[in-house]
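Given as C-alpha cells, the chain that follows is alone and in the form predicted alone.
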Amino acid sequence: MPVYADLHLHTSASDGELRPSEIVSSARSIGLKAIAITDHDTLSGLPEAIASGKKNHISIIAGIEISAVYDPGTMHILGYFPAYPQGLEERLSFIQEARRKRCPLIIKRLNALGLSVTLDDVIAISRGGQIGRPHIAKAMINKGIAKNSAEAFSRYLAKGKPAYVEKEKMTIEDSISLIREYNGLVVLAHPFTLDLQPYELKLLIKHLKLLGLAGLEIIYPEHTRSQKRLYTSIAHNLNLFITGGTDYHGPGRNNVSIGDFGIEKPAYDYMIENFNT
C-alpha cells in the first residue's frame, strides 16, 4: 500500500528550508492525503500550513516536535494535537528565546576560529523562522567553510565540536505532561538516537507510557530492519500506535524526500481514532 501520511515534516518556522504552503503543495502533488507539520518547539508554521491544506484537500495535522532533557542520547517527543491548540504557543515561548540566544554563541565560537559567519548572513537564509543549526550549517556552506551540512556538524556545531553551544531543554517529564494538557498524543520519536541496548530501550519506553506515551515512530529514513522489528514488537507488547515519517528538512536534506517515508491508511485512521479516546 502506499504511502498515506508524512508524519514529521519540519518547515521555514523552525529549521526546514520550504515554507509551509511549499510543504503543502509538495505532498499534494505526490498523493499524499495527511501530513503533519512538526516544526522544533514552535507552532507558527500551523496557520499558514492549515489554510493551505483545505485549498489542497489534504488534511493537517497540528504537531510539535520538543527536545527533552536525556542522556547520554537524544530525546524528541512529538506531539500530535487534533485541533490547532491554543495558547501551547505561549507555553513555549521561553524555549524559543532560548533558541535565539544559543545561535549568536555559536556564532562566536565560530568566530574565534577564525570563521566569518554572521548572525545576519543566518537570518537570511531562514527566511523569517527560527533560527538553528541548521541554518549556520549552510551560512557556511555558502562561505566554503564546509562543502556540506554533514562536514559543518561533524567538524563544528555537532555536540563535543568546538562551536557547539548546548542548548535550553525541557524534562521528559513536563514535555509529555504539557503534550498532553492540550490533548495530543506524545510519540517517541527516531528511538535510535536514544543509543540504548534493547532491554534499555524496553523499561524507558515503560516508564514514559506511565506517563502518557501513546505512539512510538518507527516507520523513518535511518532505522535498520532489525531496529524496526524491534520498536514494533515493543509497540505492540505496550498497546502503542506506530507512526512514521521522513523527518523532511528541505530538497537534498538527508537524501530523503516528503512522503518516502510515512504509514499507511488504517494506520492513519487508528492513529486518528485515538484523538477521541
Contents of the next structure:
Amino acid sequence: MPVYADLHLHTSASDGELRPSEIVSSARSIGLKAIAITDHDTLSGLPEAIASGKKNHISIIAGIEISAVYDPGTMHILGYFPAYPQGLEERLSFIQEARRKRCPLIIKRLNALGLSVTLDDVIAISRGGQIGRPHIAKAMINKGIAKNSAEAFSRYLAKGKPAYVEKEKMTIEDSISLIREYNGLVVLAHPFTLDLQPYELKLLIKHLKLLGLAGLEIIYPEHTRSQKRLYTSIAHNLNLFITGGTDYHGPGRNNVSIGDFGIEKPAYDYMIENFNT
Ligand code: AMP
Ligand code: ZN
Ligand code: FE
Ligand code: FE
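Right, the form predicted alone is done, so what does the form predicted together with adenosine monophosphate look like?
Complete assembly follows, chain above in first position.
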C-alpha cells in the first residue's frame, strides 16, 4: 500500500527550507492525501498550509513538535489537533522567546572558538521563522566553516559539543498537558533519540501513557528494523497507535523526500477516529 499521510513535516515557520504552500504542493504532486505540519514550537506555518491544502484537495493536520526536558538523550513530543488550536500559539510564546535568547549564546561560543558567524547571518537564513540550530549550521556552511550540516552538528552544535547551549524547555508533564488542553493527540516522536535500553524505554512509555500519550512515531527514516519491531510491540502492549513521517526539513537535508515515510489509509483513519477521544 502506498503512503497516504506523511505526519512529520517542517516548514520555513521553523527550520524547514520550504514554505508551507510549497510543502503542500509537493505533497500533492506525489499523491499524498494528507499531511501534518509539525514545526518546532510554533503553529505559524499552518494558516498558509491549510489555505493551500483546500486548493490542492489535501487534508492538513495541525501539528506541533515540542522539545521536552529530558537527559541525556532528546525527547520530542508531537501534538496533532482535530482543528487549528486557537490560542495555543500565544501559550508557546515563552519557548519561542527561549529560542531567541539561545541563538546569540551559541554564536558567542562559536566566536570564542574563533569562528566568525554573526547573528545577522543566521537571522537572514531563518527568514523570520523560529530560529534553530539548523539555521546556524547553514550559516557555518556558507562561511566554509563546515562542509555540511552533519559536520556542523558533530563538531560544534550537537548536545555535548563545544558550541552547544541548552534551551529552556517545557517539562514532559507540561508539554503533554498543554497538547491535551487543546484536544490534541500526543505522540512520542522518533523514540530512538531517547537513547534508552529496551526495558527503560518500556517503563518510560508506560509512564507517558499515564500522562496522556496516545501514539508512537514508529515509521521514521532513522529507525532500524529491530527498533521498529521493539516499538511496535510496546505500542501493541500499551494500546498506543502508530504514526510515521519523514521529518522532512528541505530538499538538501537527510536524503529524504516528502512521503518517503508515513502511514497508510487504515492507520490514518484510525488516528482521525481517535480525535474524538
Ligand atoms: P533546535 O531546535 O535548535 O534544538 O534544533 C533541532 C533540529 O536540529 C532538529 O530538528 C534537527 O533538524 C537538527 N539536528 C539535531 N541534531 C542534529 C544532528 N546531529 N545533525 C544534523 N541535524 C541535527
Ligand atoms: Zn527541525
Ligand atoms: Fe524531532
Ligand atoms: Fe521534527
